[in-house]
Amino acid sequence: MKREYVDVTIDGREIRAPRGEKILWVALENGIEIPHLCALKGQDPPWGGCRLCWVEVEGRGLVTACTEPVRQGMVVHTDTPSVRRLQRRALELLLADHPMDCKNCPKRDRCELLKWMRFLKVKVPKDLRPFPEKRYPVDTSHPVLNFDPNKCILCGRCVWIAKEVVGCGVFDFVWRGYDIRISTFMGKPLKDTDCNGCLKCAEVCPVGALWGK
C-alpha cells in the first residue's frame, strides 16, 4: 500500500511527514529536539507516562508529542513559555523522587535524565514536598543483568521491550499511586525469572535502573 504524506510546520520549518506519524518522531527525524523519556519508536499505543514531550499545536493547544499524530496543515511549536513550563515541572517531579547518585551510577555518561536537565536548565527542586521514602534492595542475582528499582523513573520502556520485542515478560507495573513501581512477577529475583540475558531492557533504560555486568 502506498504511504500517504502530509505537510506540517514545526518551529517555522515546513516538513513533509508520513500521515499518522507522531509529532515526536517527525520532529526528531528532522533534527528538532523534544524532551522525552518514555517513548520508543514502534511502541503502539505509546505509554505517554513521563509527560516531558509537551508541544503546542495551533488550534488544539498543548498535547504530548509522543501520542499526537501529524495532520495536514498542522502547525507545531516546541519552545513556547507554556511548553517549557510544563516540561520543567514534569522533570522536577521526576527528580524529586530520584536518587541523584550520579558519580556512582553505571549510566552517568549516558543518562537521559541528565541530558534533559541540561537541555531544560532544570535542577533538583527544593520547593516540592518529598515523596514517601521507600527504598528497595538492588537485585544483582542475575549473571548478566542488574536492577536498581530505586532509580527507576517508571518510563515503562523495559516492560514494553520485554513483552513486545523479546517476548519474555520479565517486568511489569505493580501497585498504584505512590506505591506503583516496576517489578518482576511476585517480586522474584531476576535469576528466578525467564530473563534470557539479552540486555535489551538495559539498552532502552534511560537511567541507571537496569545495566549489564
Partner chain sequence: MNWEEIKSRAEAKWSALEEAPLHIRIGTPTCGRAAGALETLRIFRERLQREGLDVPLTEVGCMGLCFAEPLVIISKPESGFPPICYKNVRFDEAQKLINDFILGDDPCLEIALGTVELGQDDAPVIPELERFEIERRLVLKNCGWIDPEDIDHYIARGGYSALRDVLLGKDPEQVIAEIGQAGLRGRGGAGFLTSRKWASCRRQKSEPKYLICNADEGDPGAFMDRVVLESDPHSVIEGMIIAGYAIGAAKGFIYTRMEYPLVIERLQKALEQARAYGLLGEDIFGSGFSFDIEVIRGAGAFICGESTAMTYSIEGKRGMPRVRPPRSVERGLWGQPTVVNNVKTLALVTRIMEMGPDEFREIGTRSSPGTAVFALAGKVKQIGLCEVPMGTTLRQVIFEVGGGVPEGKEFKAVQIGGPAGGCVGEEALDLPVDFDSFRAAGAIMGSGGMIVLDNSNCMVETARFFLDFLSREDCGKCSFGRLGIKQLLMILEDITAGRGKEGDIELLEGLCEDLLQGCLCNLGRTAPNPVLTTLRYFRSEYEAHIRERRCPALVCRDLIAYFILPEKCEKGCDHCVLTCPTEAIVTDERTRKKRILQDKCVKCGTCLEVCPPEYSAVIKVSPPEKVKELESREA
Given for the second form:
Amino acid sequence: MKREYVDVTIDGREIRAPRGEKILWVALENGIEIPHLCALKGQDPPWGGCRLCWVEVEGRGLVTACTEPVRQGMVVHTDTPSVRRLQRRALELLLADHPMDCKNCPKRDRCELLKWMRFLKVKVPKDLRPFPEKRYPVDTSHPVLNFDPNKCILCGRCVWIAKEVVGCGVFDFVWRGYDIRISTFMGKPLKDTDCNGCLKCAEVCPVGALWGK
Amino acid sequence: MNWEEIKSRAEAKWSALEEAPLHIRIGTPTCGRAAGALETLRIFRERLQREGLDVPLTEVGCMGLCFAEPLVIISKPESGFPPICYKNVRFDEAQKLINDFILGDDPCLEIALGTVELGQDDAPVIPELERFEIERRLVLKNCGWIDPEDIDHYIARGGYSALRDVLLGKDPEQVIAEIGQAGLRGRGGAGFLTSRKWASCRRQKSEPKYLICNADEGDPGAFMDRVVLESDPHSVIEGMIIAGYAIGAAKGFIYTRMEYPLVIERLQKALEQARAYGLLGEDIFGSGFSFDIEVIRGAGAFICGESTAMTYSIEGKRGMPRVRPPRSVERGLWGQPTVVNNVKTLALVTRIMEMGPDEFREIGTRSSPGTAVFALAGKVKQIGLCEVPMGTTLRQVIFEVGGGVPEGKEFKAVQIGGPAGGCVGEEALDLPVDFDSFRAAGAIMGSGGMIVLDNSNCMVETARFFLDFLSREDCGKCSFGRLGIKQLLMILEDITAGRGKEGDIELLEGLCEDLLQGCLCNLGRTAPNPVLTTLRYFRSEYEAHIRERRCPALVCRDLIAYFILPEKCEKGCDHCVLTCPTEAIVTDERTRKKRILQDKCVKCGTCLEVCPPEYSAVIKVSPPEKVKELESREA
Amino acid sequence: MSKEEVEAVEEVLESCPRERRHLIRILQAIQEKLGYLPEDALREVALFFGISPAEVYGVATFYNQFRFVPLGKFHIVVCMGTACHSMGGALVLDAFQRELGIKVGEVTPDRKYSLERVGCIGCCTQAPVVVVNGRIFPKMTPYKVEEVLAKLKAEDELGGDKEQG
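Other form of same protein, the form predicted in complex with its partner chain, not the form predicted alone:
Then the entire complex follows, led off by the chain already shown.
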C-alpha cells in the first residue's frame, strides 16, 4: 500500500510522518514526550477525555495532540507556557479527585499519574477545594482481576479495550457528570460477569484502579 | 387528491371559519394549560352546547402572550368589531363573555387585551399593545392563530406552497444559494451560516445523508421551540423537507425532549397529516424527491443539545460529545454527513422561501439578518415569547415588548443565552440583539432564553444556580468538564454559604480561563460564562459575600435571617405562627407580639409571605448577626 | 420480575425492530409499562440487541428519565428551571423534602410519594411549578406545599375507598 507522508516540525525537529496520523503518536514515536492519560493507538474517534496532551500548533493555537492529525508544513510546540498551564491544571484537577494512597497502591511503580506529576513538576494542589471523598467498595471477588473504582481517573481505556478489542463488554461508563464511573452491569462483582481474566484492561489502566492478582 | 384540490378545500375550510358569524379561538398550549386553558375550553364547550349554539371552537397554539393566558379570541363580524382578544379568561370571564358578547352584544372590552388584525407578513397583531410596534413575526407568524392539529389551516395560510415551488422549480444548489443570499444564521446559538453548513454537507460524497432538527430545548427558562412546535409544527416540517432537498438527505429526525409530551403528540399528528397529503414520503409533488421524518424522544440529558452528543443519542448510545473536527456535516449520524439545524432556523427557511431572500435580508442587521425569537421570563410584566428584528436593543425587548419589571421592583440584570450564557447589567441594555454584539458583551446569543432579574435576585447565587445546573448536566467525559465545573460550583457554594475566602475570586477567574480553553465540548467551554459575566458586572456582590458574609440581595440563606419588627407586628394576628412549618415563631405572652426563634427557623420565607401587607412586619436582614443588633435595640 | 412484568417486556421487544438505535426507545417503553427498569428487563434488552448488559446499564444511567426502583404512587416533580428558581423553586423543593422526610430522588417508605427535580418544563409564566403525575400546580410557595400534600392524601384515601368498594 502506498503511504503518503507529510513533513512537520515538532519542537524544532523536522519529522516525516504518515499523513493523517495524530500529532501525539508522531511525537511519541520520535522520542518527544507529551503527557497523556487516555489515548490508545487505534481508537477512532480518539477519546480526548483527559485533556492533558495539549500542544500549540502555529496558526491554529492550542489543540489536543491525540485528536489533531499532522498536516504538511505544520509547526508544533509541545512546551509553551500556555500548553503547560493547561496540562498542569488538568493534572491538578485529577489529583484533587484522586486518593493519594501511593504507599499501598499496587501500581505505584508504574503509575502514570505519578509519571506526569514528575514530568510537569506538579504537586497535589492546595488552592482547590477538596472533592468529596469516594467510598465505593473495592472488588476483589474475581480470581484474577481486582477493581478499585475509587482510584479510577475515568480515562475510559478499559471500556474501549473491553468493548472494541476483547469484546467482553464487562465495563462501561455509568451515570454522568461528577457521578460518572466505570462499572460492571449494575455494579455486580466481577466474578458474576463475563470476565475471563485476560487482564488486558489492567494492562492499559494508567492507575491503580484495575490490576491483576 | 391533487394539490389544487387539497389547497382549495383547505382555503374553503379556512374562509368558512373566517366568515362564520361567530368563531372562538382558545389557546391550549402547555403554558395555557398550566394557566387553566383546558378548563376554560371545557366551560365554553359545555355552555355553548347547553345553549344549543353551534359555534366553531378552535384550539390554537400560543401567541406568545403567556402572561395573559388563558387567552380567548372571539370573532363576531356582525358586532362591527374585529376579532377581540381576551386575557386571563377563567370561569367568571368565560361566563361573562358568553352571556354578554356571544348571547348579547356587549364586547366586554374591560377584559380585552385588544383587537386582532393581520399585520405585516399576515401575522396576527394586537395594535393596542405597544410591543407590536417593535415585533416582527416570521417564526411566530401562525402561532396562536391556526389550529396546529389541522394541516388545512396551515395550507390555507400559504403553507407548503413554497415547498412545491422549491421541489418543482429549483435545484438544490439554487436553494442553498438563496439561503446564503438571505444571510440566514443558525438560531441554535452559535450563529453559523446555514447555507455554508448545507453546502458543505451537499459536497460530501458519502451517502446516505441525514438532517436533524434540534428541538432538544433544555435551557432552563427557555420555551421558544416548544411554543413553535406546539403552535405551528408544519412551518418546521416544511423547512425540514426543503433542507433535506438542499443537502441531499432522504431522512430527517426531530430530536425533542421527553418533558414536552404535547410537542411530541402534535408533531406526530402533523407528520401523519402531511404524509396523508403526500407532502412527506415517496416522490413529493411528483418531483422525484422522497423524504420522511421520525420524531426521537430524548430521555432527559441537556448535553444532547450538543450536536455530536445528539447523534450518539439518536444512535441509542450515551450522549457524550466527541472532539470536533470532524464536524457533523462530515461525520455525523452513523458516520454519515449530517446537518443539525435548530427549530427556528428551519421555520425561517420556510419563510425565506415564501418571501424571497432579499426581503428577508432587509430585516435585522447586516451581519445578522432576520428576526430573533426570545422567551421572556422572570421579573418582567409580559412574560412570554416575542419576535423582534435583529438589532433591536435589549432595553426595547425588556421594557417596550416585555413591559418592564413589575411595579415596586427594580431592574438588575438580564440573563441571556441559556445556562452557559451570561448575566449582563444595566450598562449593557443598549446592546443591539445580534450574534456579534452579544459575544462582545461576554454573553452568547444562545437559542433565545431571556430571564430578567431584579434587585431581589442575588448574582452570586444566580451564578451558583447555573453552575449547579451545568454540573448536573455535564456528561463527565473530560477532566475539565467533570472536575472543573464541579470545582467552580464548590467554590460558589462556599461563597453563598458564607465560607468564601480571600483569593476565591482570583481562583474562580483562573479556573474559568482554563475551562474556556480546556474543555472538550461547547457546554464545558461556555460553562464559565455565568461566573465571568457576574464577576464582570457585579463584582461587589461577590466581595460582600466573601468579606462581610453579607448577601446584598437578601437571598443566600446562610447569610440572612428573618426578623419580626415588634412595632409593626399586630397583636391579634396569628398568620405567621400558624403557617410556620417548624413552629419557630413564638408569641410573647405579655405583649402578644411574635418573635422568631432563630435556631429553629429554616428560612423558608413563609412568614414574610403570609404577613398581611398592612403590617409588613417581617423583614430579612444580612448578615444574620444583625438580628442581635435589632433585638438589643428592643431591649 | 413478576409474570406480568416478564410479559410486558416481551411485548415491548416483540413490537420493536432489532436495530441498536432503538435501545433508548425500548427502555422508555418498558419504563412506561412498569414504572421503572428492573434488572432482569435490562438483561433481556441486552440479549435482544446482542450487546453487553453493562452497555445497556451505561445508556440507561446516562439519561435522567430512567429509574431502577419503582416510583411512588404520587410522583412529585419540582421544576428547577431558571424562572422557577428565581421565583423561589428551591424553597418549594425544600418544603417537600421537609414535609415528606425524603430527599430528591427518593421514595417514601410507604411507596406513596417520590420526589424529583427537573430542569425546566417550559411553564415559566406559572413559576414556580410542581408537577404531580402529570398535573401542573402553578405558582407554588412553601406554604402551598402543605395544601398540595393534603389534597394528594385526600385523593389517595378516596381512591383507597373506591378500591375497597
